[in-house]
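A lone chain, given as structure tokens: the form predicted alone.
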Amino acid sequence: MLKVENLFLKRGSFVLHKLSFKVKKHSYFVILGQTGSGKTMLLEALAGLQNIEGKIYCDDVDVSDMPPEKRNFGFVYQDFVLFPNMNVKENIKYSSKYKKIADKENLFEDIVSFLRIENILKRDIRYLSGGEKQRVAIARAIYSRPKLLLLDEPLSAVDPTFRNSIMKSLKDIVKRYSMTIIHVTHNFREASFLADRVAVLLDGKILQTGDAYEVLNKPKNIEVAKFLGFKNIFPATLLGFDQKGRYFSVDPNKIGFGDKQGEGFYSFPCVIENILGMSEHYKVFAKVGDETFFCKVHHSAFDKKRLKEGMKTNMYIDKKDVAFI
């Protein structure tokens, strides 16, 4: 549906280094980078907002240079930006004023039902939540039926206790009103949840894309990892691979102490080096040669292996808990 080829943008000191990706039609593709990464700046090149080298096709046709009015796709930006001098149902419904929308009565009626908004139509833009005025953005960009929706950052001023709900609503958007959907966020669970196919973007190059479970799960390189949060990443020489340049990470959850030995395990003398207790585990640091794990031991094991500051003991690792990077 959408492909971007060799996308080139500088704004200022920053750039979009030649980006190139794939959206497929009727999918939910998130776009996954922290802040200043670059996010923002890549819908507003997709949108016709932003002069650009490079091509960018939607159903083969090469849009690259043709105006946003002509595109044809929704975009809502992370403040919203709905129009103060408009009630919800006026702003639900502008773009009828400069487009035909096909079947509007009854979109509309399945818009505001789906998205639950019938008791505020009336009401001042002012007087909306941010969950309020994040579902009115939604509903005013899906009445225009674009053929792509760009979403900025569309959850980060919603109250936590009202995320989930409109998760799901975000989902369901694309299977109801047949839509391809381009999500960025930084919220690593919302990219879970939501997303087909994911793309890292950190500082303004995409380092990884995919679907969803692997790029998650298992990140190809060392500023991917670090970025989704992955621990203990050390040389994939500690276990005993010979390849330069390859690494592993283990999650601190699964490593275990004591003897146990086997095929299935890698196993290292350590030293305990510290221990700090929490609620509901011990974080214990543990001495491998020169590197030092970073574990989490829940109160129950850590009672029955009677681990202590400077002791020496065996560390243990299942093969299949270990992320080759």
The other form holds:
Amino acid sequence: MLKVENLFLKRGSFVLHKLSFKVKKHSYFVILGQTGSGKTMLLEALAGLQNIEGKIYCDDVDVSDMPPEKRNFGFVYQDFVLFPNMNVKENIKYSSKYKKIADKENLFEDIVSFLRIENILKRDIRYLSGGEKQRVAIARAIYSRPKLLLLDEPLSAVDPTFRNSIMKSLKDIVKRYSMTIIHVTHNFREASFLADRVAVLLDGKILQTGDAYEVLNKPKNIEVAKFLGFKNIFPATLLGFDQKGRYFSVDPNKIGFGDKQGEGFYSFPCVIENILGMSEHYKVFAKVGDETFFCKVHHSAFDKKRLKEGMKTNMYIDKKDVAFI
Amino acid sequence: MKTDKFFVLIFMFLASILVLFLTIPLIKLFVSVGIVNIFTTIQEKEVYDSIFLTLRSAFYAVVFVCVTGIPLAYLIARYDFWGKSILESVLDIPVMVPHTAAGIALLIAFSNGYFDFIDTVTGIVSAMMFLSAPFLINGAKEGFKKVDVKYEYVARTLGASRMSAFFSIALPNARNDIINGALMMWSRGLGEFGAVVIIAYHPMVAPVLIYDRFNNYGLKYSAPVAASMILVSVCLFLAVRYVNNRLR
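Which structure goes with the form predicted together with the partner chain, now that we have seen the form predicted alone?
Okay, now the whole complex, with that chain kicking things off.
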């Protein structure tokens, strides 16, 4: 559906480095990245709001030089950008002044009931809550019948209590309105719930693209792993592999202390460096050679092992809990 | 709180000195002339024509600057380009120069035979426009700066062309600043004397008529014209602001 080839964009000191990716028709594509990694700029480039080098194809048509009004891509900004000189209904119907919208009255009714905004249609946008503004902005974008809907951190300004229901609505949009969505966020939980496919954008570069499960669970490099919150990232040489440049990661909850020998485990001698007591577990920092492992040890296990700072012991990891990067 | 009360009282005292300074001359003028005398004066043909000419000329100046100055203000607000700060400084020069000097400059620039400039409405409008345009341009510029460019971006993704996005989003949302700027420009135009008198003593705009009557007949004959002009201006400003607030 959407094919991006070598998209290059420079604004001041910030650069999007020749990005290439594809988005399938009627799929939910999430671009994950830290704040300042270029996510909004990328969406604006796709929408035709920034001058770029490279090519953007939509349904095999080159739209790289098309103005935004001809591309038929909807856009919802993080701060929703509802037009202050119009009420809710006028905001939603804005596109009908410039586009022919098939069966527009039924579509309007359907969107309004789907997003549960029937009661606020005549309201001034100044008197809407964050969640209402967000739903109106989405309604306005859907009503214009875009082929592709671009969502810029749409949940960041929404009260956490409404997030789950809005996420569900976002997911339903793809099927209900036969739309393709590109959603940018820094929140990998959002990505995990919503995405069919995920791309990780860091410092203006796409570092990994793939199925949501694969990207979120099997990062291909350290930057992606760190961004996704992977802990205990160390060289694979620590496990006895001789490949330089290969790393592994292990969940702090999956590390055990004591003697555990056998084919299914990696085991090493360690020194307990530091212990911090938390309500449900202890945070234990254990030194193995030059590396410090971060482990979460449940109270019962902690008491059983009688771990103390400065104590020499063994730690072990089940091989199936090791993720190689 | 005691300290708060003391603080507010000091500020109220200082502010009231200025408010009295600004209002006493106007109140004194209206009281000394009297409302009957003001209405009699307005009905004099010379005074009526003069006030109408002043209002008309200032309005033409505002219309011309709306058509040309609003696009200029938009360009300055939205784009960064070479020489932008120089351009902004140049646009502010008319506010700084003595008005008679501006009149002389306009005379040198435009009384070259191509324009019917001296002692014409065109000359009067030019003088008013030269000295008051920055008020509208700066007002519009600030107004456009307050309208986040993302509003226009979204409008465009919803099918609006660049021009449609400007007229449906940028302009209505900058409207209050533009109207305030236009009112400021208009009021400045109404009071313009120095540059106008150099270019067109006749036909007489109200400030020139007031000066002329003061010079030839004294305070008794010029005060009613001044009071009439102020009254008409204030009524029109209030009307425009009222309509603008109702439309908001």
